[in-house]
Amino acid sequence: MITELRPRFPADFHFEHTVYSHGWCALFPFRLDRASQTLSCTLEDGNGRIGTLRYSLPSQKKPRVALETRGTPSSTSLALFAARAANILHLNLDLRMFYARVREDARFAWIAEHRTGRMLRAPTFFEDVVKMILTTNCSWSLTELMNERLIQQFGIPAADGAVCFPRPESIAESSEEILRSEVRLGYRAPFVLELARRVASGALDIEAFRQADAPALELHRALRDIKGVGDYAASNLLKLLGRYDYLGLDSWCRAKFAELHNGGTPVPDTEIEGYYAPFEEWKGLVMWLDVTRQWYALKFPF
């Protein structure tokens, strides 16, 4: 059954710039059809029912969100799917103050003009955290492979043949040996296993991070308390929570900054920090948009 969902889109929402904001759209269970400009995601509603969300942009009009399920979902299930559909696009994020700030700087006024800054998120923060751990100290192609193998090993199949991201319980019941030998997560195996077990047992309420209003410093510390989440991962996970106080630098960002602002010659992190410091609590977002600016000049940046 296909059901039309009608989330409330902010006036400043930009479909493509959200979908292509970073690499999540290239990681299963997201599936991207560039030709039709359709993003699909198979997921659970949080109560055990499986469905597939399809986001599309018909004729450059208001985005369309459709839910495909086996049978007729209950009103409760529909509400849960609708909430997750909005969370994936981070529709409750208010960027008006951010846009007002960047308009004051000629170098970055383009950010507001092109309505960039909203970042694609996984249906759950657990999935965001696992995927971020899989990006550490490796190439993007390896991240894709590890994520795909994790889903193949533990994911939940849907009616259309797609597979949901694994439940914490599914990974928790496994072992470090399987995560190393079958999924080939390398040194990340014990970190993903411990995270899954803490979440599955209730020792860690990972989804509470999305509702937390604590200072960014406290959230950063709490994220770093998760084994396998260092400064880079914690800083970038904060971006997915709508908090941009940290840059979250990696080798690619450092190289891109050097290319854009120092003729290709590397600079210390302190210099990069200083460059974006005037933007204070927005500096991490400005940095990310600065180093990925070329993506927004292309229709399909990946």
The other form holds:
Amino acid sequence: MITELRPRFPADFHFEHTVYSHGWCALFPFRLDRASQTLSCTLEDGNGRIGTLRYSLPSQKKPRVALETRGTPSSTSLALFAARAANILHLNLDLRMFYARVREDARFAWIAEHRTGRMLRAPTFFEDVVKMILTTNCSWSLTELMNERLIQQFGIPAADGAVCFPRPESIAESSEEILRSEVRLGYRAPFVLELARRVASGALDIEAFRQADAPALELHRALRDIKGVGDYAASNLLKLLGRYDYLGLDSWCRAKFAELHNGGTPVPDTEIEGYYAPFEEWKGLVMWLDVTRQWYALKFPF
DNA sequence: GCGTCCAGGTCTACC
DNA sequence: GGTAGACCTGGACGC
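Got the form predicted alone; any chance of the form predicted together with the DNA too?
First the chain shown before, then all remaining chains and molecules of the complex.
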């Protein structure tokens, strides 16, 4: 059954720029169909029901959001799916202050004009954290492989044959041996296992991060308490929470910054920090949009 | 075909 | 608090 969802889109929303905001759109269970400009995502409603969301044009400001389920979803389930559909696009994020700030600087005024900055998120923060751990110390192609194997091994099949991201419980019941030998997570295996077990047991309320209004410093510290989450991962997870106080530099960002601002010669992190420091609580987002600016002018790499 | 390097880093031990 | 060394994997590259 197909149900049309009608989330409330902020006035500055831009569908394509949100979908391609970073690499998440290229990681299962997200699926991109470039020809029809459709983003699909198979997910659980949080109450055991599986469905597939399809976001598509015709409008960049108000895309169509359709939910496909086996049978008719209850009103409760529909509300849960609708909340997750909005969460994925981070529709409750208010970027007006951010756009006002970047308009003050001619180098970055394009950010407001293009309505960029809203970042695609997984249906749950648990999925965001696991995927972020899988991006560490490896190539992007290896991240894609590990994520795909994790879903194949523990994911839940939907009506359309797609598979949604594993529940924490499914991974928690597994073992480090399986995560190493079957999913081939390498040294990341114990990190993902411990995270899944803490979440499954209730010791860690990972989804509470999405409602947290604590200072960024505190959230960063709490995220770093998760094994396998260091400064890079914590900083970039904060961006998915709408907090941009940290740059979250990785080797790709450093190389891109050097290419754009220093003729390709490497630049110390302290200098990169200094470059974006005037943007204060927005500096992490300005940095990310600066190093990915070509994506919006030329072609998205996903 | 084989060895080496390194990629969207993090942890631990040690100072 | 700062730093060196170990850590899985797989693709790219040189030979």
